[in-house]
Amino acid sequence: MLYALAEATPRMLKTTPFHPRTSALCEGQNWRRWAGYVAASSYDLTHEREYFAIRNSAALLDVSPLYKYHVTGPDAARLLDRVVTRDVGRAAEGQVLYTTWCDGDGKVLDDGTVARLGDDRFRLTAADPNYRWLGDNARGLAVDIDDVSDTIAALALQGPNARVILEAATGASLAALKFFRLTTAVINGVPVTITRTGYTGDLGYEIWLDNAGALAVWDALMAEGAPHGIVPTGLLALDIARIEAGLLLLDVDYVSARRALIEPQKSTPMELGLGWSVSELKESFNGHRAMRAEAKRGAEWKFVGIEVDWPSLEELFAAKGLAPRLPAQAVRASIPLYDINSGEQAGYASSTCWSPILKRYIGLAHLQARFATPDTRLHMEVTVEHHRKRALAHVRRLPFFDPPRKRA
């Protein structure tokens, strides 16, 4: 009878610390689970107000779920160089890195970033659990290795007014603050690292602090941010942003090597456009025979930009009596892509959406090599009127957007 009840009882969802705050301004209740936790899709009834605010004044976006690790002790950056393809070593008191890691083939696992605290302080943050996998490379190092994914609450102050409603709000000027840089801060009594990093490819920072303090810093965040358009933001506008910024997102643009079925579902951080990020100055690190070897011979695949055209979709529809229809949504899902002389699959678009700011179609897409060079010609397969047709697309370099303030 016990174990009956214990199998009939069902897995909660975790809030995270700011969840009486987000709560009570989700007017749809429309919510979303974000690795065991309720994140808000969006706060009001559609997500428009909360992209624009993305990209005019300022949005507020609760990322606590996103998986955290603190990496300490002596040889913590020796066992961060065995797991990651950036070159930690070398990275700055301050510096953060954005990275992939990989299986021993040179298959991506994950990405995420790297930040480093201190002389033996790191901190790893991750789409998915990687404790094990941290601690399977650390066999034989002096390090410490802390899952603090529920106990460091973050948020991500995106758009052009962030900066002036950070400094506001901590009493101290950002301007020396540079991309991909931290500092330290303190916000209403709470002390915070502020990291000038996010996922909308805007200027943006993200806050972490203990959970504790959550409440008083979103509190004081709100306030300063009232008089410069602060709109509290969920994942549905964060998704076309980051689409528009060009950023891939795990188990959507690709599958990690840990879950894929077959070999072609894993991908190379070269397959991804993130071979830049692959170091050439360390000696060893997990894969790194693998993508060195496919360094000398090519990637088979790469990740590209998709522009359909607004002629051909608009012909489609017409055909049909229609005005051209578009997901009011960015779009997970695989999309075929053919190649315009032969008809052959290219490759497939994995995220897709109309662009608000740009005014374009646009998509996230893998592509055979022979495919794609930037403004090659392809067809897109859309649906119309329950009928499946192809519009002719265009091939384009990553970002679609991509404004001076991000770096300034």
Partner chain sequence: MKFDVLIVGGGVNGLTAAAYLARTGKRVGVLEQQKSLGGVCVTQEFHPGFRANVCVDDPGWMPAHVAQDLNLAAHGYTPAFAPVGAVFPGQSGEAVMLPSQPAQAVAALRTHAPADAARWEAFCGQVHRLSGMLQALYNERTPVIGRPAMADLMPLLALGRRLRGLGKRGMVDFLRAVPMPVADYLDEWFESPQLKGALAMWGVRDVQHGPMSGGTTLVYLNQHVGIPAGLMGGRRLVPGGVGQLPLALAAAAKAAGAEIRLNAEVIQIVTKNAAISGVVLVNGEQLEAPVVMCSADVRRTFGMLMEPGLFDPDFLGATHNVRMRSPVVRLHLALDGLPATSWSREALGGTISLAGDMGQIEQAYDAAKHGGIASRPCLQVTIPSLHDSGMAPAGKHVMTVHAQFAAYRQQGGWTTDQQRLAVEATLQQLNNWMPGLSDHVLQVASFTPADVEREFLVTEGSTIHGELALDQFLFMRPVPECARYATPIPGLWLCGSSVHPGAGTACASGWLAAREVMNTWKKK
Second form
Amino acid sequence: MLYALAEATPRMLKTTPFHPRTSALCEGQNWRRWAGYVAASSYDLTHEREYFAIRNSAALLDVSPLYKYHVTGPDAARLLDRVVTRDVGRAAEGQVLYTTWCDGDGKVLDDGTVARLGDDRFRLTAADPNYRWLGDNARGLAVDIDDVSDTIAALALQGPNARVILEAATGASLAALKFFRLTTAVINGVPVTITRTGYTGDLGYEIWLDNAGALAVWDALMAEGAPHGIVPTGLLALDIARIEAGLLLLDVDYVSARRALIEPQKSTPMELGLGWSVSELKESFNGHRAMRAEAKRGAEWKFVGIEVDWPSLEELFAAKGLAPRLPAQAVRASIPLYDINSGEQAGYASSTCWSPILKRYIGLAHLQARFATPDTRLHMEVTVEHHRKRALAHVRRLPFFDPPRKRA
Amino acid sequence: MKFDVLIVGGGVNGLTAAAYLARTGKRVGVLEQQKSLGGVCVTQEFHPGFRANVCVDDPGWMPAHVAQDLNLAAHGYTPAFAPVGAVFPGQSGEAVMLPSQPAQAVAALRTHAPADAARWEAFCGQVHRLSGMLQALYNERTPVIGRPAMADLMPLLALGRRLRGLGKRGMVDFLRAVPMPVADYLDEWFESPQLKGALAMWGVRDVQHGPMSGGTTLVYLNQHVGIPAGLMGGRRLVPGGVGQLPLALAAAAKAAGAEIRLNAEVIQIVTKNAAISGVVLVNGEQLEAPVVMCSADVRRTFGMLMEPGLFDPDFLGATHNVRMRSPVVRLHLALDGLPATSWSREALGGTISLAGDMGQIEQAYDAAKHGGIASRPCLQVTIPSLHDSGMAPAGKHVMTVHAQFAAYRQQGGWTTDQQRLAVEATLQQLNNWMPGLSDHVLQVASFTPADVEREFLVTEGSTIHGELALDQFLFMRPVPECARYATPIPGLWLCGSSVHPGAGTACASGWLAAREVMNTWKKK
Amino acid sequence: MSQTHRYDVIVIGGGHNGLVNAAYLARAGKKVVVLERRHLVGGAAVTEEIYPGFKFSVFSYVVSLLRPEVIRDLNLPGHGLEILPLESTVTPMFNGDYLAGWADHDKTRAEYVRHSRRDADAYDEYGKLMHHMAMAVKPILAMVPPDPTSLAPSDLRGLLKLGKHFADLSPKHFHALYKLMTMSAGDFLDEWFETDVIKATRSASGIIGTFMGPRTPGSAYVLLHHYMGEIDGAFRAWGFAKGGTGAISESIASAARSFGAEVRLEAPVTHVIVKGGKATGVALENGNEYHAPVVVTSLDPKRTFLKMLSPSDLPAEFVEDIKRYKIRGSSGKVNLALSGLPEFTCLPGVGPLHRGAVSISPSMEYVERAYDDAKYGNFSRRPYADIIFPSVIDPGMAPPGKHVMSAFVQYAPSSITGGWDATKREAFGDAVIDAIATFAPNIRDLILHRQVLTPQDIEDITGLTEGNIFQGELALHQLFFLRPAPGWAKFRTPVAGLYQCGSGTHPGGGIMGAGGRLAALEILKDTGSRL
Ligand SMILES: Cc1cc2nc3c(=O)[nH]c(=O)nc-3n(C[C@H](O)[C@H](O)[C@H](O)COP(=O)(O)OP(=O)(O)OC[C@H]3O[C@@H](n4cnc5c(N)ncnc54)[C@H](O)[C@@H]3O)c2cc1C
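Given the form predicted alone, corresponding form predicted in complex with the partner chain:
The next block holds the full complex; its first chain is the one shown before.
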């Protein structure tokens, strides 16, 4: 019958192809939404073990909800070069680029990676939907854009033991696979693409495959990973790791120009500390005029690390007879930062957390340029027993955590 | 080869710009893809000895000084207004004529519709005042850009109001009339269905809208810019045909030193370091110039002639969204004579509106709206040979029929079957009006929107380079970013009918664009 | 024996605007009487038990435009107002599929992706643009429209304020707003979406209450008019008043009474008494007279100025303007008492779709052709309908287990060829049921009672001329400083002491209360009183 076209009861939210495994493991039923999918916040009742897996052994994350696009055809590189700020045409086959992309005014729309799968085959990953934007940019070009968000599954295997596990699972050596390069392999009979990328600032890989092979790959990695301490890991642990690594997050650390309601909500790549990703060689791409003008002028805002001075925090809590208390999870709320002398607002922290490995209270912050020099002393707002106080904080260079194994 | 300015397109606007710029001593080149000049403002022989105004019956209003500045009369352009405006069949098929003398028109209407006769002069007065307001706006580049604010628009309207001597009420009439459906507007004045039908055709001319569509009163007023008060539906008669205008402009441009090339289709406008560097011709030849003025329509310019990567995709999207969609099929009939008819020669010399009542026009529009061809098209008929013996061999005649509505976007495209359908429906209507006409037809030349697109390289056959509608008017025409002729690419200017005032005016866009370019030179 | 009564203010008509007006004036200490023709208040916003146990929001059926300041100023929740959310819109399609917009963003996006990935992306950006547009227009709703052709200082001040407001818009937003004011809904949506059914369903809000099709320039503004309620924070989108829309009117009446206003039912006014160019009161059908230095009419402009005043009381030009004012009715209503809920073949069973609206707008062509019929003086053979099931949201509307269904229908032209009669009414009702049955075949078996309202019926019952739901079309040449007539958009009239406050004034129709409130503020200004 014709009306079989429609689902009788419209489904609520999407689940990833790993769901049969992840749902069985998610002890606290602690889920959150990610791009229209349900994703595990943490599998254990607390996320601590998952966090330490990232830094000490290996963490396995289901990152399938990422938006993914295959861009193919003779003009594929031209299209991407129109869209993103980095130089895609000059990327080698097998190379992966982290990049931002902007609107015509040079304001950031999104960030993600471009993997050159072949001469005229690319995969773009994104935090937001970009299908229409790519299409609008493809006017007059011979290129196909395929939204593979729902058909390509993705896992991140992150942590010091990631390589041994992956080598065991693929039966191949990954010693030659350099940071931000890709290779292909087979896991448990399933062809996969492996990129040496991640969102943790640690040694790590991301594994891309067709949905159909999802469970086979998951099972193989879990089995091979068991002796190496693999831990299925959720988004709460990831959030802390990425703050330590100084990696920004759309909708938390910046607002897409597409969704910003007012101009001040928008950012340029330079303002997000991503000026380095804006190609100086490409002649024209979206927003290049504005970005080049800004490069000459200098950005008004900077994106930096911020570290709260512990003794100052202790003092504030001690005044109430308490020891410092910090939220266990990363905080995704905007916290004002003030000039230590005048008291005027210098900027705001957009992500903050207690770093379990560094034993520091750190954050990612937007500061007006004149306050952004490393080691500048600022005040950060903290709430102590229902009262707003200001603790001493220092501007820091990003990333906070950068182990040699990440690139080695 | 190096030029100071290259002008893409040898239509009236391109040639006007060329003439003005060449007068400053710059080296100016005009590149026309056709073998003759004029773009859609052209008169061509379509049958041995028979010449027709292919796409337009009237070159349209032009700023008064252009003819003087460029000495157009001396170069052979000598238009005069037709003594009779609209003519239409009354209840029993008799000709009801609307001559320019209001007293005569009132007399003609008195037998047809006495109540309407009484209102005629007041109506003509209002149309003249309101279209005069448009004329005031058309003499200058469009207001409001960059800082788009009602606050800027209002003083301008106030200026117009002062200029035209419109009172407070006249101003209200203007603001109220412009967005109205022409059907509502005419209903406020008249009763006769035939009269309203005949007039309403000027409210939908060249646009895919019926008289019940908002904004068609703007189209009506636009059609009457520069037309003497009282000459409703009047047109300019040009000895030699409308094609005399581009010839005169070309002569003026050449006299000022411009170089004009025919059969020179530009296939790309090229940039270097994101600024204009020249053009590439279809034969591969490259011409250099730091300034290119493009009189092609906006969709062609940005959609086909330029590298898309140069533009913000939102801008390209906006240019792509400009509505063109010509709903017009034009027929030119070579006649070995006119059949016997009760209509006087004077009546036949007007612009004959065969539209029926406004409901019939609306129905014809419905067909196009749904992607088809009107089975009963609405016609505006002219017989240029009655005024100009040069248009046809002695004793013979040329009849031009402007028929609406047929969708540019035919489901399945414009096939020969489709074309036949449109032509037959039109001939049928003609024959109903003038039985026996078909016996006199020697030849029929027809132009569908697809033909016009192919031959004259105007998107969707739109001879006015973009539907005239409130959202494609003034600072919105063709898109806000180029409403004052400059474009996002330094050195590239628009100068065709896609830009203010465009849409049925002659030379105005070309002149205003040239003036902008000259101003930049002055600044340097 | 005729009696006379003296008041500070007489309000003609107890529709929601008249009641709002009365409440504000009473709150300011005026002695106010509202004279309502019918046996209940509300006008086009009434709930009536048409069949025993079945309560219908007879005319208007959903609410989103009601001004939040009215709700707050009059404390309407304190007088019983409760607005429940309408969760979704489902459009059944001819191929058996459907298009849904759900309350949840992710769910709606997933649904759009099913139809077009491109449109799913566009949907977010479109929503953002409309948000901005509504923000841009919102202040205008709460402002007395200045006259741009006037050089009076107060108008210039108003214009300046307006100019400043627009100058604060970014160029992009200004241009988008300009487009919305002038384009057809169809053309505007073409720039955003590629999926026909998405455009059809969205453009439907551009035709509600207007004699325009989705391809008629001007309809995009009506789209915006209907978007306005979504940004105020009071309601996110369309809602349903508990107890039907009559409950809104009742709550306003209750507020008005609490401030001391009198509301007299079954008190039809025949004319306004004018003495020496000043309104001094009104006369009722029964001969009674009410006197007051201020008379406020909430009726539509044609009814007020052409029926309740003699032409000699008014300037000839003004009378002409009112005659020219377009008030073509285009909508009808079919209210059903049902023994159960109809099953839509696209989503079989009883499900979430019954908690929201069902839109019979399967394609652009369908809606446009529905309009084509009306243009030539017929009701649509295959009409557009906006359907809700109030009893699912508020079980009190029908006996247990039974249901009421409300279908707002276009087009039903008031000027149907030959005029409306009982046969045409039933034929129109049949066409509506046929259109719904195309997608929910079992509906025929469930109908216990059917109330069909043509524009003629709407006029006869509510007094809305030609049954126009907005007291005059929301066409560009009838908005803002031109509503209802040039020079008379500030709630005053050429007759001193006579004011207007209905939907025929700025900012126009719908259950908004804006006209009632703004008129009250102007009256207080003129009488030198304070709020
Ligand atoms: C079928 C229909 C559906 C609608 N749907 C919606 C909807 O879903 N949502 C929405 O927001 N809007 C809707 N509307 C529009 C909205 O209901 C009206 O715009 C609004 O209710 C008008 O309110 P008002 O107070 O201005 O005028 P009215 O409600 O017309 O009030 C005028 C009052 O005056 C009374 N009256 C008339 N003549 C006399 C007289 N001689 N003497 C005394 N009293 C008199 C009438 O009985 C009436 O009570 C709909 C309208 C209709 C008709």
